[in-house]
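The chain below stands alone and is given as structure tokens, in the form predicted on its own.
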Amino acid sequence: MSDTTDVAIVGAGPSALYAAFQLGLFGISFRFIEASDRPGGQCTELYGDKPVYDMPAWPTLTAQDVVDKLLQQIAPFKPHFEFGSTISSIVRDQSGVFCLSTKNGRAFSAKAVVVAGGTGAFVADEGRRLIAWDWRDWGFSGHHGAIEVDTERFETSMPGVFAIGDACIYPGKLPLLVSAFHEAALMVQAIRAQLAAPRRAVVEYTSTSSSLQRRLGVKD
């Protein structure tokens, strides 16, 4: 028997848990699959301390800081972490649900994947090694240790599966935390689009939507 839920996060570095903010602000359930023992990818691995000075409207905040902060922001959705998790395969079955199989002898079923595990897995061991992906062995398209994926989208060649932050590559792809944050909200949108069919999914704004803001706890 597999956990089943709508959409299935490799990773829980910054853009993950941006892409986990947009996911449940439009009510669509997660899980975050991790292979460490704690969120925040290389932010909290590597860089902790180092400050970070182009976040808008933060003059300046340190890796752990950005981290710390998306994990306020997704505290209403009550997130759900599979540590020490490294996924092992990404099958698709007859009926369009994806499982995924970790080499702790999980097993995870989702409508929709993302891909959001950076470069490489952190192996929560003495060492914190970082061991790199190989996304081909899951058989995606890619170069430079990066998956391949339209702008559109950012879908990659596996339709129904994500790929954004430093685990995706494409045309002028910038390796910055704003560029993964900006990733996570289109494919967020491509991914309601996809639940929702053949319903339209319509663009709502937090500032004005009463149901975005129920669901963030602002509002009765």
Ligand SMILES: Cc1cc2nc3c(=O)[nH]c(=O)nc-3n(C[C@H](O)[C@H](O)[C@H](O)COP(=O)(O)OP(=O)(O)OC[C@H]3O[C@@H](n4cnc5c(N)ncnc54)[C@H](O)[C@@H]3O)c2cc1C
Given for the second form:
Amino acid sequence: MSDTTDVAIVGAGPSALYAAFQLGLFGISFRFIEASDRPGGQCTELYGDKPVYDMPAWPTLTAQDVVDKLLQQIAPFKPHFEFGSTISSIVRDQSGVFCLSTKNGRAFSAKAVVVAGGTGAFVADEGRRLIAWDWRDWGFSGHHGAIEVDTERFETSMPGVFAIGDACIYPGKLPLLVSAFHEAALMVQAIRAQLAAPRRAVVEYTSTSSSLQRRLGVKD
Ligand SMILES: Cc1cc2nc3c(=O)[nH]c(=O)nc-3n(C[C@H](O)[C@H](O)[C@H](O)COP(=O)(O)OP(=O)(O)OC[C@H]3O[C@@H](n4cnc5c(N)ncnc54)[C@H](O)[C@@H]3O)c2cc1C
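Next block, the form predicted in complex with the ligand, ref. the form predicted on its own:
Now the full complex is given, and it begins with the chain already shown.
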């Protein structure tokens, strides 16, 4: 079993990468657990060379550029990736810590879990293929193969386990990158409140906050 990290992130697609950026900003430790042998999810596995035209403030860039820029953005937080690790169960023990087990017998522990597993796991063995999930088999409420969440905290029916990106569903959900980034930002405030700051968190801007800038390594 690994050392207990604050947050275990299932997946390392674009939703997961942006969630990690938000977690890092607020000093919350995280670890990615990814089935594939590389980050990027659908962007990398399915359409890396295709141009994307609907990223805010970037009129055009390729899907792989999106991933590369997200990786660049989290570099200050020295991200830790566990590649080739497909999570197959999430269980909470009596002390409230989550234990995540992989198909190949590894185990990770965390105080909170973010499921950012998209529509399924990309596995690199036997050629690249997608194993689609029905998350209900994992004990989550959901429909259309996605996990039901509320739109304030993005928490699942399992308290302490959150879901964002293509893995989650709620009224009006759009399976787009911009939606996933919005979901990640709100979810991290909920995780922050749960782990560290029980009182309502004050909004901080990266453009003006010295503490956020110090975490990003751009201010002494
Ligand atoms: C062809 C195509 C074009 C698209 N074009 C656009 C576009 O122009 N604009 C736009 O906004 N969106 C576009 N999208 C949608 C966008 O790519 C998705 O909304 C986005 O990738 C969702 O990100 P995600 O991180 O939630 O999931 P994913 O990208 O699916 O990443 C999930 C990751 O989790 C891993 N994983 C899953 N289950 C497990 C597990 N049990 N254990 C460990 N790891 C696991 C997977 O291997 C994967 O790496 C497009 C999608 C496709 C297919």
